[in-house]
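This document starts with one chain, in the form predicted alone, laid out as structure tokens.
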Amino acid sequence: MSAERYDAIVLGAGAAGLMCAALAGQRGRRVLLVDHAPEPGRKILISGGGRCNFTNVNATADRYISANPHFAKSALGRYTPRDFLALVERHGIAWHEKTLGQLFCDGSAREILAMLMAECAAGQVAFASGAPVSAIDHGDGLFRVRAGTVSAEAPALVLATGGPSIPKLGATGFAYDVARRFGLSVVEPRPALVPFTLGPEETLFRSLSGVSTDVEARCGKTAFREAALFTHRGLSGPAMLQISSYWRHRQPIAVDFLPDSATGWLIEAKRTRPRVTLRSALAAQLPDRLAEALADRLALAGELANLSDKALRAAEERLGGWSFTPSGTEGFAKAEVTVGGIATAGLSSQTMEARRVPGLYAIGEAVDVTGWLGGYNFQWAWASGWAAAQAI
């Protein structure tokens, strides 16, 4: 089977791959976009509850996790959230800003996918979908790829197949296998932006399924102030998903259940409302079921007037740093993204090209750059895809 010649072959029709292929095509490059799924952008379609949190206005490199925290600066600085928003607006997609700088479609995530497909059409990108890559060869300055009945060759090959998070959508560690084959290192991948599971000893948390409250979650030196959601398996919600990206097995997490309360608030409550119980004092600030559970666990019965200041200070301290140790997470099956991936040490931060393998690029989630919850990972996909497209 003779191979058809292209300027670039992009593996993976997700956010980063679509962006890179479209922009390279619009620069006059002949591009083939290959994906084993029958339809492109499956992860885009489920994002943001189906409304696609397509970027975040605060997307700077300090909001990303990587073995090299400076690696993302170049791409993020050259292709900004404002740049992507201009593309969204050019396509007439209505959008709105939610909390913490998150930008969403007013309508459907399908609008973002349709936009990217239109951009690919403008760049005359060719597609090969519905068959896995069966072979990748490299020689004489060309990469040769076979997928189903398609055989193609090009001087540039872009790895944009993401990480193993959400395998039911077809996610695998394919990019890591290819990277290792070409001598690139891979930082150990692990689930990120993922709910925690709790063991039977954490009865306090497991008994509160369905309860949500605003907390500050801390792991080591990292803290996030957002909502936490108690589930039948453990803890979820934005605060827990955020902190999960920094968590390591057997590491404790501390939760401040009253992040807005001033030091000494319980003693002040004792002075101003002496007949109130601890449960009632907590219920004024927390959901009833949570207030009851915390009060029961603190075991301070009776009115505040009958409790010592020392006991109240101890209760306040525990409420401000309630420690628990997750038994694990819900794994790649429920992880929104992957921490780790193709090591940035082997890539150019300017072009995303492998330093020792000319013509090989890695972008998006396949790379060891992982953003916070809230549109950051999409912005990395757009920015890294843009950077590679300028170099192809």
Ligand SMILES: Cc1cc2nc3c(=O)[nH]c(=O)nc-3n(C[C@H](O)[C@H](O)[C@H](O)COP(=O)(O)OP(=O)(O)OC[C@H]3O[C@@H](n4cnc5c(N)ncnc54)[C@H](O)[C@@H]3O)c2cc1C
Given for the second form:
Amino acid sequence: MSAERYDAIVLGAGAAGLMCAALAGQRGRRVLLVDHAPEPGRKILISGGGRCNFTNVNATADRYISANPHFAKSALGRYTPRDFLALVERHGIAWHEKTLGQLFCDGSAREILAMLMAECAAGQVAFASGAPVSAIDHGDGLFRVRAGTVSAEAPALVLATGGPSIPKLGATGFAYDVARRFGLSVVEPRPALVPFTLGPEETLFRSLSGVSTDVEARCGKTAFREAALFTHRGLSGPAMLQISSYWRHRQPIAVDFLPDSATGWLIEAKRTRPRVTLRSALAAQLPDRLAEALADRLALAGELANLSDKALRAAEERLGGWSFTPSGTEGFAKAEVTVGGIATAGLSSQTMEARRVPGLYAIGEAVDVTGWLGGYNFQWAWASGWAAAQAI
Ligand SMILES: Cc1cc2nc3c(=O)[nH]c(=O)nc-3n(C[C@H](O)[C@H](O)[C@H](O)COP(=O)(O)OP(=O)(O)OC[C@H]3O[C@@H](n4cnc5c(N)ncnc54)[C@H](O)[C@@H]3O)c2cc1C
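Let me have the form predicted together with the ligand next, following on from the form predicted alone.
First the chain shown before, then all remaining chains and molecules of the complex.
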């Protein structure tokens, strides 16, 4: 089979691959975009509850997890949320800011995918979809790729096949295998932005399935102030998803159930409302079921007037740092993203090209750069895709 010649072959038609292919095509490069899935951009379609949280106005490198916290600075600084928003607006897509700088489509995530496909069409990007990559060879400065009946070669190969989160959507660790073959190292991939599971001893949390409340969740030095949701398997909600990206097995998580309460609030409540019970004092600030469960656990019965200041101080401390150790997470099957991936040490932060393998690039979630919840991961996909597209 004779190979068709391109300037670049991009593996993975997700957020990063579509962006990179479109921009390189528009710069006059002949680009082939290969994906084993029959349709491109499946994660885009389900993202943000179907509305795609396509960027975050606060997308700076400190909102990303990586073995090298500086690596993402260059790409994020050169292709910003404002740049992506300009593209969205050029395509007439209506959007809104939801909370914490998160930008969503008013309509549907389909609009973002349609926009990227239109940009690919403008760059005359060729697609090879629906067949697995069966071979990648490298020699004489060219990468040769076979996928189904397609055989292609190019001086540039871009790894944009993402991470292994949500395998039922076609996600794989393929990029890691290819990267290792070319001598790049891989930072241990772990499920991230993922719900926690709890062991049978965590009866407090397990009895509260369906309850949601605003908390501060802390793991080591990192803390997030957002909602937590108790589920029948454990804990979810933005605060828990965020902190899961920082969590390692057997580490405890501390939850502040009353992050807005001033120190000494319970003793103050005893002074101003001596006849109320602890449960009522808690119910004034927390969902009923949670207030009841916490009061039961603290085992301080009777009116506040009859409880010692020492006991109230201890209760307050416990409520401000309720420690538990998850038994695990719901794993890659439920993780929105993957922490870890292709080590940044082997890549140029300017171009995303492998330092030791000219012409090989890695972008998007495949790389060891993982954003917080809230549009940060797409912004990394766009920015890293943009950076590679300028170089190929
Ligand atoms: C449910 C859910 C909701 C999310 N919501 C948001 C959100 O609102 N905002 C946000 O910023 N992030 C969100 N994310 C994260 C975001 O989707 C990813 O970080 C982003 O899609 C990564 O882009 P990517 O191009 O690197 O990888 P992907 O988008 O995963 O694309 C990789 C592509 O490579 C293809 N591929 C994989 N393996 C192979 C192979 N072996 N051969 C050929 N092709 C292959 C896949 O089919 C896929 O098309 C969400 C994730 C999930 C799972």
